[in-house]
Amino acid sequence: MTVDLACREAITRPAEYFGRALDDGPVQWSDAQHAWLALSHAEVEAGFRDGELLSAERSGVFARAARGRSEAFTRAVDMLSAWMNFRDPPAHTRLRGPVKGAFTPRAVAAFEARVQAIVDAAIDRFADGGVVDLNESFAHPVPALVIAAILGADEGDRERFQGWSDDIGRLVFAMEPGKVDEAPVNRATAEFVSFFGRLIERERAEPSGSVLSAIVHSDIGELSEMELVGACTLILFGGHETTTTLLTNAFSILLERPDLVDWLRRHPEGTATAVEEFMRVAGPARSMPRKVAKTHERGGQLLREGQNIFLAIVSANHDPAVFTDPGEIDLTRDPNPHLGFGWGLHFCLGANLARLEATTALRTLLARFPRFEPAGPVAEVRASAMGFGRRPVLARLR
């Protein structure tokens, strides 16, 4: 079979589709993606760990996209080039160092009460009448407000930078960055640079002890102004956009599966384990791109320098060699070695925070409302080779 990460069956029936695909080998060429695909759990994990033969650098891709574009678009590219997940060592190490201490399990646990307060306040604002768009009223604002608090930004800025993140996402998730409409990207970049420039100056004058303060006053190398802004936008984007998608996808699954809702109600102590399963089957990232840095053999195939390869997280997370009944949603699955947060050098810094937010949100929502059911057809999955989500999410809550 010819593998296509973005075909309908790969999106709607991933266990069946990639189960068949894996019969033809762990690494295959895709004409649809014009790239190699690492499909097995072992090969995707190895790809995440391999910083020598596979490169995460996207600065060159963005630079090519900026050719012939405006100076403002070049500024957007410069900002994204400062994102650590698009860089290889030593740049990746220098950019990651000032941030990683703020997202350790201990640091995140200290934020638990604040997360709970934000979740409770969002639910308190639900409109009367019982029908709620859980995406707009819950999954979007909760992670954004949490990140605003962590960065030391005002709650009132949440809607502003949420919109900016949506616009930047047009470039981040673009399969062909050179074809992206630059107007919204340029506007968002200008807003980000201005907004975080002011916060950075405030932190220099009056350190607040926030994550932003740790970045600004880090002794792990001097970051340029654009690198500082880039670090802030990455935390903001990664900290709320991806968690929003995880929550939205989890809510959609629960609205389709009342049996899972019943189980979570009877076993609230199992919510954290359930979040891992939702991350396996409905995490926001379906694949991660890499560039072949050196010609080498991988999975029985010869990969040549300069070619592209996608680490197919969606396939790895449904690999029958690792997961029993990969097509089934098992909220008690343990161990659950999914790769939804990446692995190795590029393991998601915000994984602990995303887990805390998702666990708190799911447990609280089901505890507050005895009735949880769809208020209309559940939205179909919208996806690309790299990510997917489901919006709107209309629920009837009582």
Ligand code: HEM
Given for the second form:
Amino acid sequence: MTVDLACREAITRPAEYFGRALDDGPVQWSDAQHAWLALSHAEVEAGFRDGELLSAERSGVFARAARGRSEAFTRAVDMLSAWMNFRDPPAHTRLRGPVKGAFTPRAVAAFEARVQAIVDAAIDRFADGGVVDLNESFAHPVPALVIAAILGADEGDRERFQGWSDDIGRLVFAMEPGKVDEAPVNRATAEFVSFFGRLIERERAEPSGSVLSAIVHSDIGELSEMELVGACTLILFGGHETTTTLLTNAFSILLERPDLVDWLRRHPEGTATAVEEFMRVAGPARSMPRKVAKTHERGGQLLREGQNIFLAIVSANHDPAVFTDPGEIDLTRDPNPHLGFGWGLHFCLGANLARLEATTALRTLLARFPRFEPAGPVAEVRASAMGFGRRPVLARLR
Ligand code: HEM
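Please supply the coordinates for the form predicted together with the ligand, as a counterpart to the form predicted alone shown previously.
After this comes the whole thing, all chains and molecules, with the earlier chain placed first.
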């Protein structure tokens, strides 16, 4: 069989699909993705760790896209080149240091009360229950408000962020960055630079104690003005849709599985462990791309310089060599070494924040509404090789 990360069965029945695929080897060529796929848990983990042979660098692609374009577009490209996830060491190490220093477990724990307040206020808006789209009314606004808070922005700025993020997304997700329409990208970059420039200035003059404060005043290393704006936009991008999708996916599962809702109600202290299982079976990131930096052998295959490889998180998370009954949702699974936040060099800096948000949101929603039922059929999964989610998520709450 030729593996296809985006085929129907890989999306709807990953345990069966990847269980069979793994019989043909831990690394395989996919005609569908026109790339190598690392499939086993061991190979995906090793791939995430190996920044030397598998490169995440995109700054060259962006620089080529900027050739012959306007000055404004060069600024957009500079901003994206400051995104650490698109860089290899040593640039990656320099860019990651100050941001990592701001996301320590202690710093995130200090956010607990704030996250709880944001979750409570979001639920207050549909406190009377009835039919609620949990994606639109809850899973979407909560992470956006949390990100605004950690960056020290006002709640009202959330709507503006959204539009700019969508416009920058045209460049971030472009298959051919050289062909994107530059006007909206340039406009959004100018807005971001001026908006975050003001916040950064304010933090320099009067540190507020926010995550942005910690980045600006880091003693691990100093970032340039554009690198600071890049860090802010990356946090906005990396932390919003991903957390929204995790929540949406968890709610979709729960609406179809009253037995799991029951269990969570009886064991609210088990919610954090349950979140890890939602990350394993329905984590927002299905795979992460890398470029082969040097010809080498991996998982019994010869990978040639310049070829693409996807680290298939979704397959690793259903590898029967690591997870007993990988097709079963076991909310008490512990340990749960899923790779939903990546691993190693680029391991997600917001993992603890996302865990805190998801745990608080799930626990609070179930505590506030004794009835939690589907209002009609749960939406179909929409997926690509890299991500997936379901929406709307219509629940009847009381
Ligand atoms: C459920 C929510 C989330 C998921 C599934 C997720 C997933 C990931 C994954 C898979 C990576 C690794 C990328 C790679 O190896 O190329 C990553 C990196 C990253 N994430 Fe997250 N993320 C989430 C939430 C967040 C949040 C809330 C933030 C910030 C507030 C954040 C910030 C970052 C950053 C800055 C990186 C880049 C790290 C690096 O390249 O060194 N993420 N995330």
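In this text, rigid core is short for the largest set of C-alphas that superpose within 1.5 Å between two forms. Note that the coordinates shown come from a computational prediction; the quantities given were computed from them, not determined experimentally. Positions refer to the first chain, counted from 1.
After core superposition, I'd like to know whether Pro326 moves between these two forms (criterion: C-alpha shift of 2 angstroms or more).
No.
For a quick test of reading the superposition: does Lys100 move by 2 Å or more at the CA between these two forms, rigid core aligned?
Moves: no, less than 2 Å.
If you line up the core, does Asp154 shift 2 angstroms or more at its C-alpha between these two forms?
No: Asp154 shifts by under 2 Å between these two forms.
What Cα shift, in Å, does Arg69 show between these two forms once the core is superposed?
Here the C-alpha difference is 7.3 Å.
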